[in-house]
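The chain below stands alone and is given in structure tokens; this is the form predicted on its own.
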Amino acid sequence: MVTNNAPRHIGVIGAGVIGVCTALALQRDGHRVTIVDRLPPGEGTSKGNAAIIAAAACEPVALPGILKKVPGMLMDPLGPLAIRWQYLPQIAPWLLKFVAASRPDRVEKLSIALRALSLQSLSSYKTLLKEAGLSDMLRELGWLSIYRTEKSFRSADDELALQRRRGVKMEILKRHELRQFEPTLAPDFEYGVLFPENAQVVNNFRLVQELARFFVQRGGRILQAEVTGFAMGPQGPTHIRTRDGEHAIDGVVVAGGAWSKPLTRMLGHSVPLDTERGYHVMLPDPGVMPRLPVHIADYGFVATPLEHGLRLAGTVELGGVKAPPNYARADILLTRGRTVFPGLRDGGRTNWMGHRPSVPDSVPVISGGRHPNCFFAYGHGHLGLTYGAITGRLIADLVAGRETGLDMAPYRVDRRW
């Protein structure tokens, strides 16, 4: 691999957390890094995510078997996993391929791709925040994944032989270990299982806007406009357009979240990016408080305590981006929540719905492309937080043309979908 350490102007699309810490990871090498998006760090996914660090993860969203959960996708609007009915003849090409995922031979090579990036996660926040000055920001007290009923933990039976096959450590809780390892729970839950590699951060939007300062402090700019194409030369883009005027740049990375697909095309690939939609319910004062992020298997969403309250986040919904809120989502997470924490409060209450970034794989695309002066960072579905501080030191690494230590074809972004 031939090296190429000079410092030039690299563009960034992108200012949510995969795109403060491409930047930051950029600036470390001596670039002249612009970070563009259309709103302030952090306004978007990154926002509203459930703070957590998930240095265990390993598994796909398509575990075999989820064939025969799309009817209930589509009858159900409220469940953990939900598709609109309105938006699947678009999302119907992405749903094909994301069943194909789901294939057992194909859950493993996905399996060892994600928990390559995983098992760096952690480190690599932890030379990021320590650089900023933010090291107290990370907590790492592992995540608890709670099971209501027997049924259901065995349900869980092959995701966890997967995670134990992948190295992740764990270990089983049942009733009357859970209750004394976590006695704000509802004391119906049967089995609980403990993840010691998980960690979390305090607040994950304040941690990209801090990140962000930071960057500036060092140099950096940051460009509030639309990203509306590039102007492009022998080599690739030689500015990025925005409704504001042209921006001379002598690279771009592509990290715009759910919104990257048309950007990609322009540079001349194309990804079956979609997003899966998001919510949250944020309680500050909720007279109820977990010492560490609870996982409710039973409903697909974790409860993380922060240090402005208790979010409730999570489930899925297919809907794509332009759709308004179905805030009766987060409703369900509310509801749900006061099951699994008795006397909690909602006072003071807000809601909210982002876009994650998904591929149908869901392994994220960290890679460089046709131009040599092109890279794309995003597609990280469920794992942007955790998968940020190392997807910018592996996109620093590819642009210049050093070893990263990892094999890169699985996050290629013309790798065979």
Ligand SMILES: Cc1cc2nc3c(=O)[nH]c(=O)nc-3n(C[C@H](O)[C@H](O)[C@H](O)COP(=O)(O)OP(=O)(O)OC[C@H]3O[C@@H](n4cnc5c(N)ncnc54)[C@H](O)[C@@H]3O)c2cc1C
Given for the second form:
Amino acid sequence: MVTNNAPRHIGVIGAGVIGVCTALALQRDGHRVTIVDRLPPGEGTSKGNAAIIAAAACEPVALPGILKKVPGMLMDPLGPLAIRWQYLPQIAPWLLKFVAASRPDRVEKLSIALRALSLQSLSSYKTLLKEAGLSDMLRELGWLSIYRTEKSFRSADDELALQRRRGVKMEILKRHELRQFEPTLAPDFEYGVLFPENAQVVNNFRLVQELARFFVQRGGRILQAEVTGFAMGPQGPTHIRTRDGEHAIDGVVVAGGAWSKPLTRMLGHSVPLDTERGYHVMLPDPGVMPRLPVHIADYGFVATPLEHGLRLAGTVELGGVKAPPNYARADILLTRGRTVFPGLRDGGRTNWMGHRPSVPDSVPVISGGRHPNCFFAYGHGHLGLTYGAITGRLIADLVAGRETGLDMAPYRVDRRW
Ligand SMILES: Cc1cc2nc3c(=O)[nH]c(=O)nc-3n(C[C@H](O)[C@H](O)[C@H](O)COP(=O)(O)OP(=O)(O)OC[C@H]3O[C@@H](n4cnc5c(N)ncnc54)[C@H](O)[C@@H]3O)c2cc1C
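Swap state to the form predicted in complex with this ligand from the form predicted on its own:
Below is the entire complex, every chain and molecule, led by the chain shown above.
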């Protein structure tokens, strides 16, 4: 491996949690860094997630048996999965790859790749937040998955077994223990699983904004502009093209979340990136507040206590990046939330929809590319906040030509999809 620590001017496309963490890691290595985004920092998908640093995460979304479960989920109008049928022809190739990724032997390998990132997710944030003076944004109380019935708990057997094989710590709580542990919950939940490794931030949007401010304080530049392409030289891109003009760079990192596919294609790679749209409902005065994040496994969403209220976030809608939000999906979160937290109040409620950048095998792209000065950091799906700091660190290592300490093959942009 050839190391190259010479300071360069690196353009990072995307000011979401991935782009900002990557820009900070590059800056720490002495590079001059410019972030380019059409939106202000954190205004993309990173604005409204469930704020969880899921250090225990290791399971891809497509698990064995997914194909059997999907029709039931789609038939249920309050279910966790929806599809915009007019989008089906466009997403069909992605869905085929998604189903292929659910084969047990592949899931085993994918979970190893995810766990390798997860194990460093929290420690990487601790380093970053300490440096930025933001350590008080982190809460380390774990998270609680809850199951309404014995049947729904048993249906998670294979997933929990996979997590145990990857060394994930967990503690099973039965109904009476659950009530003592989290008294805000409705009394009819049969089981809970506490994952002590997981953490949260108290405000995921403010986190990205504060990190971006820190980046600027340390001399970084943020340019608000739409990237339309690149000017190419013999070694790769020499300029980032925006609607307002061309900007000279020595290297580029594509961290454009769900919108990264066309930029990647311009740099010589084809990636099956699509989006799993998700929703949240923010309740500033909820009346009940769990003391730690609660994942309601039966309904596929998370309730997270934040510094400005309670957030119910989750669900998956396959519908691409262009279709307008369908806030009936957010109403479902509130309807379900009321059955979990009796007495939940919705005064001052706001809704939000965001685009998870999703690849079919759930393993993010963290990779160099065909040109020696191009790097890719996207496709983090349900785990983009979790993997923000570690992704930044890994991309900085790749740019410097340093050993990352991980086998990077599973994250490559040109892997077999
Ligand atoms: C409901 C929901 C709940 C979630 N909960 C969690 C959670 O609890 N924990 C967790 O780890 N993850 C969670 N996620 C996932 C997480 O939010 C995403 O994976 C993460 O935000 C992706 O970050 P990003 O920086 O890649 O993308 P983004 O935040 O979307 O940033 C990408 C940026 O690139 C810019 N961009 C793209 N193309 C261009 C262009 N051509 N020109 C200029 N700018 C461009 C966009 O404007 C955007 O600002 C959740 C997601 C949803 C939807």
